[in-house]
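Next comes just one chain, in structure tokens: the form predicted alone.
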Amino acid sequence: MSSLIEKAFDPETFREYGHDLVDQLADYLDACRNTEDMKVLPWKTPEENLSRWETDFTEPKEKELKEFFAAVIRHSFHFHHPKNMGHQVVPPAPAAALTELLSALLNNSMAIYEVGPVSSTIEKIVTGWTASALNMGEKAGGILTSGGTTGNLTALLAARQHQADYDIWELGTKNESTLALMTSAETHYSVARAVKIMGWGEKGIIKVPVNERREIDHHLLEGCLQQAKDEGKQVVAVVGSACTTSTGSYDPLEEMSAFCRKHNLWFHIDGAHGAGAALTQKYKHLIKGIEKADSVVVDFHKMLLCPALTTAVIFKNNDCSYETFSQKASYLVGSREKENWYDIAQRTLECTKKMMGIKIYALLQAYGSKLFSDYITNAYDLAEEFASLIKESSDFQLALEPAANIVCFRWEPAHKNSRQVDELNRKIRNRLKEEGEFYIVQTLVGHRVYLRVTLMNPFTSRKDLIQLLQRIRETAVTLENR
């Protein structure tokens, strides 16, 4: 065997690198908590970053890995920074991050039980726990997959198969079929993407208008369904959001569920961000009705402290999950007639996948579900506090009262018209991004530009929020005086 292979797999070398990396990451976590000299985003243009890493790549390779690790940490975006308030990506709990190392080295591929005996079993346990947390009933269960986009596609493929009067998986979509689903204009883009992947095209998406709270207007469902039928479309599903990405609004799930039962439609809920409210006492009312859904997607890498990507797809009737990807692969899963919970490739878009469940299992073992409850409650409470600060400030406008930990607002001086305010807020956001002290994003609410924060970091404080508003004021004045 070559000496290079021996070196690459040497246990003592691994021990040395591993200890050093954990030390570096622990120092990083400490630095994020003491942020005076640390930016959220060490901004460089794409071209600058490409040049920097291309130069590094072409230099001689006999380097210490710890130097590479340090450079990656230093130049990356810092989700653990309290002034990161941008995207719906959680700063992972350190214990969950350690399971990524465990999963990567063991590399149990999860396709069949034989190459994932522990992780396949744990996946059944954590999906069962998730179904129970959502109160979806004794027959509920599901799988883990890589992200909300894949999760929504998986659920909607099951809906398509379940609602059809023939085997779409084997026979394909009939030419005369014009399948469609109904959802709001505020639903995450992954739902529209799933529709187009399934071959339904833009005509397969029936967008129901929203009310002033940016929730689907359930009073319009009947009319939209009838119009779809008049156009020759076969609606097979309705998709609710819990909550929306843009504003954090929760659709009226109970009313949507009743509509679906009345018309025998599949009810799917994209709960990627907000379904975790079920674990709290204070905010679980937001997802009332989720237990009546046929399928629900929950991202553990959003509000449940796990590294990306970790998504649960839960079915009210777990048997429906087998209908999605049932196919013959005799070398792998054997006959289609034999459907085992432990051969996971029968039920997922992936064949090989990471040992996702161990992240969730580890956190539940170490801290219990109260960790999730405390984290979500804290984040949602902080959003309410931030909304109050905005309402107390005459130079800011709140788009709507937050339901979750997403707050949309904007700088709005009295002497500017709407179009000027839109442009000014775009410039403010871009300036903050390049400065790197705070990280926020922007969105459209009713065709107007708003700044948007998603309060994901448990160490973000009221003081940070006050400083953000002041920094926006200062930036606005600077931009106006240019």
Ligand SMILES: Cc1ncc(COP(=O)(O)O)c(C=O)c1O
Second form
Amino acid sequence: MSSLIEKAFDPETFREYGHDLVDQLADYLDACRNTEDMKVLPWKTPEENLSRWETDFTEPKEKELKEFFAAVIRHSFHFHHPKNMGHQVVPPAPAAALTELLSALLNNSMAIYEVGPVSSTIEKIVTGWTASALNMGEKAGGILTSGGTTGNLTALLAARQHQADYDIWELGTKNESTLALMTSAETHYSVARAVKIMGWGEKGIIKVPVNERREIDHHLLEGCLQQAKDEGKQVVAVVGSACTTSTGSYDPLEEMSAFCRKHNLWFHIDGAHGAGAALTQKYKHLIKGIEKADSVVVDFHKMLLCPALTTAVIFKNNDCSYETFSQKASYLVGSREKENWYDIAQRTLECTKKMMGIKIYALLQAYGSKLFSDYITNAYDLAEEFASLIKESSDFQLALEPAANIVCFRWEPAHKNSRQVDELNRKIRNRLKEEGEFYIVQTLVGHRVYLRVTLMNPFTSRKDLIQLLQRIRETAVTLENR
Ligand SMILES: Cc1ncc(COP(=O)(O)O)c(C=O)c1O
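Other form of same protein, the form predicted in complex with the named molecule, not the form predicted alone:
Now the full complex is given, and it begins with the chain already shown.
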């Protein structure tokens, strides 16, 4: 045995480094909340980072792993920092992060039951729990997959197989595909990507206009469907967002599901960000109608406190989950005999995958579903509070009342025209990013540039939000006077 291999697998070295890493991460969690001058983003340009890490990489001395861990923590983006208010990435609950280590070392690759006996079983339990949290009925169930993008593709492949009038998985798309789905222009781009992966092209996406709240205008569904039929398209599905990425708007799910029932269309809901509202008393009205969907995607790495990536794809009829990647037409007699719930690669895009379910299971077991509901309620409440602060400030404009924990607003002094305000807000956001004290992003609402916060951090306070508005004001004045 090579001594290097012995060294790499030495249990005592692992113990020592593991203890040290957990200490470093605990210090990081503490520093995020208690160290005034710690930055959310220690900004460096891509070239600066490349040069730093290339130098580090090529240094000939044997590197201490502990130093490397410390440097990664120090130079990374700090999602646990209360002034991180940018993207829809959750600061994971530490217990869920620990299960990632378990998954990484045990490496039960899960494609088949034999190499993931615990994780395959747990996956059935947590997807069953998710289906019942969404109230999707007795036949509901699903799988876990690597991210909402993969989740949307998985669900839409099932929709296509279920709705097409021939075995499209086996025979492929016909020369000139006429298949299409209907959704709003606010839907996450992963849905359009799925359409294109399936070979339907741009004409396969029928964009239904939104109302002033950026929700799909359900009154226009009939007209859009008729127009698609007139153009020779076969609409197979309608996709609703719960909620949209840019503004956090919830589509009218009840009305959309009634429309789908009437026309025998598959109803898919992208609930990657906001389906968790189902777990709260205060906000569950937002997802009314989700229980009628044929498929729903839920990202546990967004509003459900798990590290990336952990996505559930839930089908109203769990049998449909076998149709997504059916190697033989699943409706042919006898072809289902190899199907079972525990060899999960039958139903996932991935062959090998992480032991995803253990993150969800650990959080539910340690804290119960109240952890999720407390977290979501807190975040959505804080967004309402922030919207009130914005409305009280005459130099800021709120794009729309937030439904979720996403707030779009902009600095809009009276003396500027719209284009100048766009430009100024772009510059403000850039300046904040480079300073690193606050992290927010920007988006387009209609054609106008808005600043956007997603309040993902449970430790972000009203005081942080007041400071953010003040910092934006100061930055704007500095930029104007340059
Ligand atoms: C509504 C929505 N759907 C899907 C996705 C894609 O999810 P993922 O990044 O997990 O692939 C996102 C990401 O932000 C999203 O906001």
